[in-house]
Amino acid sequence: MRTPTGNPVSPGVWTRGWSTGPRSARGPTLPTFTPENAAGLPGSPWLVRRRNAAAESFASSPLPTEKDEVWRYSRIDRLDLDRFQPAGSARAGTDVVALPSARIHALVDALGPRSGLVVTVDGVLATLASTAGDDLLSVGRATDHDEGEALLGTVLVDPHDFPLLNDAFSVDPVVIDVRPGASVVDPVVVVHVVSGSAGTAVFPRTVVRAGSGSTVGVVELVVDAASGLLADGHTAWSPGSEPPPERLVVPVTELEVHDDASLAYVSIQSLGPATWQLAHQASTIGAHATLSSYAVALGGGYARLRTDSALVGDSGASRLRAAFIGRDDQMLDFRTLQDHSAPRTTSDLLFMGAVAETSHSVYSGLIRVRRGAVKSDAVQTNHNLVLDEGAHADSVPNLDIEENDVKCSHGSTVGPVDEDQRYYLESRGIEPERAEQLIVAGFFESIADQVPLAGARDLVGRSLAERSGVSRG
């Protein structure tokens, strides 16, 4: 891989037990995720070749297990890929059509003004629009981009496991290409709608390139057509309704922030409670460039997000935020890598979540400072509220420091609602359940205010408040 500054780096390889490289065991034998099925998807010759190579590599590689350090504490051993088949082949390559529903339209409008809009339905492009001039921004299919073949895989250059499966079965990879020096005032909105029947597997793929000296914002949503997020922050599915279908969603997002560029990126996940999500976000940040990334996890039965952030240019900076609330027997799983390979780089990570009922959260992160990355400054913080006796949160911060002249810190907290706060509210006549809701809402208020894009900030604030049981005006 070549970074924005031209230096080789492999952000997907973690050391000291964190490597996800290929193992010698034989790969899985699966009836649907085969090279033959990948080759049957339409597309440009280069994309067909890419899919075929990825499918063959996946077929010859072992599936991950909970014995692998980077999958420790997860539910990956319960995933039966035989139950799923890739979606999108029947509609791939068709003309762009209208928005899939009025509800999705309202959700997009709730985000405020935008410079571009992309909507995919089960991985197939459904809507494409841009109000920014071609001199500022290019938005569309990777196959319609002059550099699409080169851009796809620029950041995630050595995929394994499920990103490799995404490579093999992504139907319409999307490229957002911001011209050098461009200032795009309003964000580009990308919505991946999952609507297939039970057993559907969907593979959204988004590549964002922020050219040198550019400024841009991107909001990416992955939502269930039936049980996803509403414009008021509520979800459409409610307990007691017809059980939601089990699906598999494997999103991959690549963020390439060139020298002196600034990218604000917000991802919101609101999938059905029976859905498996295995998401991967990878980024490279050039010299004097800035990435502000914010992830929100609301849905999914098992929802995993791996975030790799590689600081490859002198004085590059990343600001990584995430907020999540688990309910029922949901599991929300976060793995992060802050990878410093250039001097004077800065990374600041704060992930905050709450788990209730019998839900489970996992945070496992690694700060790595490579030799030569002098005067780097890295912070990693994870805070967790455990609201019920049956809920559980695991927090595992890690450091791998190869330089001396650096500043690095990490910390985590896992615990119940503060009893002093609860007593204070209850002593003033507030019912115990309401008191806990207010405490949880207060816990999330500070991080909700850190969403880097205004329209998304309002939606995230309402969503977190509603999920914690508090109305927000």
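Numbering follows the first chain given and starts at 1. Every value quoted in this text rests on a predicted model; they were computed, and no experiment measured them. What we label the rigid core is the largest C-alpha set whose atoms superpose within 1.5 Å from one form to the other. First, how it differs from the form predicted together with the partner chain.
- With the core held fixed, the Cα of residue 419 is displaced between the two forms by 2 Å or more.
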Given for the second form:
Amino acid sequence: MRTPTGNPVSPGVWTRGWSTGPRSARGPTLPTFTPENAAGLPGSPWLVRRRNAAAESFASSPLPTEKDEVWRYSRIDRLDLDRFQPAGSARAGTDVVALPSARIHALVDALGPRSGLVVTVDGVLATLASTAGDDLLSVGRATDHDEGEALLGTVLVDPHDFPLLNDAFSVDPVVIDVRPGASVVDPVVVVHVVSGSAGTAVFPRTVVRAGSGSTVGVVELVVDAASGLLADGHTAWSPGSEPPPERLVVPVTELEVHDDASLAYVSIQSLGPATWQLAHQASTIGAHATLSSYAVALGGGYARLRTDSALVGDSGASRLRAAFIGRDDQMLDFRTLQDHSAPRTTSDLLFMGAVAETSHSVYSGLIRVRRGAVKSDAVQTNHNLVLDEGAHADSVPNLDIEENDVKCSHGSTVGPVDEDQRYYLESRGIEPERAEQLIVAGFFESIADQVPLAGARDLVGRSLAERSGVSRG
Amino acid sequence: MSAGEFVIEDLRAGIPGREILKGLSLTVRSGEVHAVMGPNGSGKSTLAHVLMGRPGYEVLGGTVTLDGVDLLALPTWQRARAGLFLAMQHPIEVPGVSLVESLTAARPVGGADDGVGERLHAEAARIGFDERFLDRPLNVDLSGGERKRNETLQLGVLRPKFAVLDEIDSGLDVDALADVGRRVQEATGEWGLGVLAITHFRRLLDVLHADVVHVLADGRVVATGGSELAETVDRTGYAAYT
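Let's compare: the form predicted on its own is above, so bring in the form predicted together with the partner chain.
Zooming out: every chain and molecule, the one shown earlier first.
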């Protein structure tokens, strides 16, 4: 057994922070995120009921604050929900005109061959196409799926705060349902375009069900069409253009990986510099099933991603990766939970990124091995490159182990470019600036290489190189 | 100072609070191989680090010149550009940076060093460095022996005027030692490479002929001689010198 390092935290502390406790306080009075506004969204009766229940529940819950353990280091106290209103509530569909469709198609094409395409614009379904047969998979609105009502919330049980808000205001939840035993060669691509005016709040919702024994890949992008952070040949905000609009984006993704299934999931966030993102990706992994997930965080003003992976079946495995680059004064905030409840389960987490200028990153993660999860193996690693003096990274790995016969390790690094690596390259005659460029580019190349889907890998590699300022092209 | 000389004169250096090299002097000329032998703790590795300017070491006195250029006044990368190469005892892993990328960056843009790729393949063949390692990130997942071949390969591509080999024989099997020793020996003839080979054992000198052998003890050269000195040390140990 590897010796756990760091500071194990008592289960109680995490349990309080990580789940919905009893809420005694009356919730906030918000002018826009009201049950009435939720009721104004279109949809089938069950979806309307579901939204209403969530909106009521949200309205009676206190908002999270930085005093809460899982919101420590965050900027949540600065988020003023009154400045936003949910997209889709008072629209007549005219905004769809704003869809820069050529741009989105170029981006999608950059990802290579696909089995299906879903595009939402400010949460409203705009494009739906599947090239795989119905015998392999279905892609569509949850409301058009026979089991849509049951599928929503299967993985993310008992949501609170922002996932609850997503439940209340998601306009067109999307379901990707892969038939048992299906082998889908090319990935399904889901693009959530955020394009509304300042104050728009968007709630993308995606549910992926990989049926027993199936193999499938999904690439999900949350993009501001104008941010230009993806290396698809388009440029970012040009100087002299209007200031970027402040928006709120709350994507929720549920990944249900059934027994013996294999799901590769890549998510890429390239939102505008004034956008708030509060994302949640939750997965359950069945017996002998595998999830390989990879998150890329490029944009946003404050962009948070919570990743919860529950290993619920014997010998299930999750491989969790993330790559990020912070610039300007943005904050990229990652919270992870590797939750082992079945025997012989493995989880392997590696989150790597860099902070430049005055940006800030947070990584806080927990490995939980519950009683009965014998012979489990969990790894949690977080590497942070701090490229400028004004940048900052917090890294807080944690373990909560209730079982004896397990292997767990965690570790993190925070610091500038490694002095020994720099010395090695300089000893070959490479200038210090060039050596640093090579090391930073190498750092990102080594993690971009691990993107599980080939088409996305190229785009991710180029985007990371561009964002890090060390593009080799 | 004349050209073709690597001159260390009365070098005093160490780590903060501890002087390790206490007045070391020696001169290597182009095409010569000098061995520096000494027991653990004599200052061998410190010498290598100080010559290349590794962070964490400080120079207290003395001079080091390469063809008359004051190396100690230069940052590490300019020492390399001036013609010094250090084959490290523990080559460092640099994830995501390949050999060809680093060697291309190692020379000034537009310099007379085109064809790094070709030289790389030729040198790899000469020392038996597996081609499949060429695209690997530097030293990542390489065995100790492969790392030393890799250092020698870089020496061959970069063609420095003088090379310091810091225990290049450690971690090498007999075949690899022969490959590395032969390549360095040939370089002394091919372009007049001067070599300062730091080693604990004589076995390196079986494959790399030393013109001069220095025995280092407590930070000073305490004996200098021909290759017979290495044999004496091998037979009697370092006890007589410490």
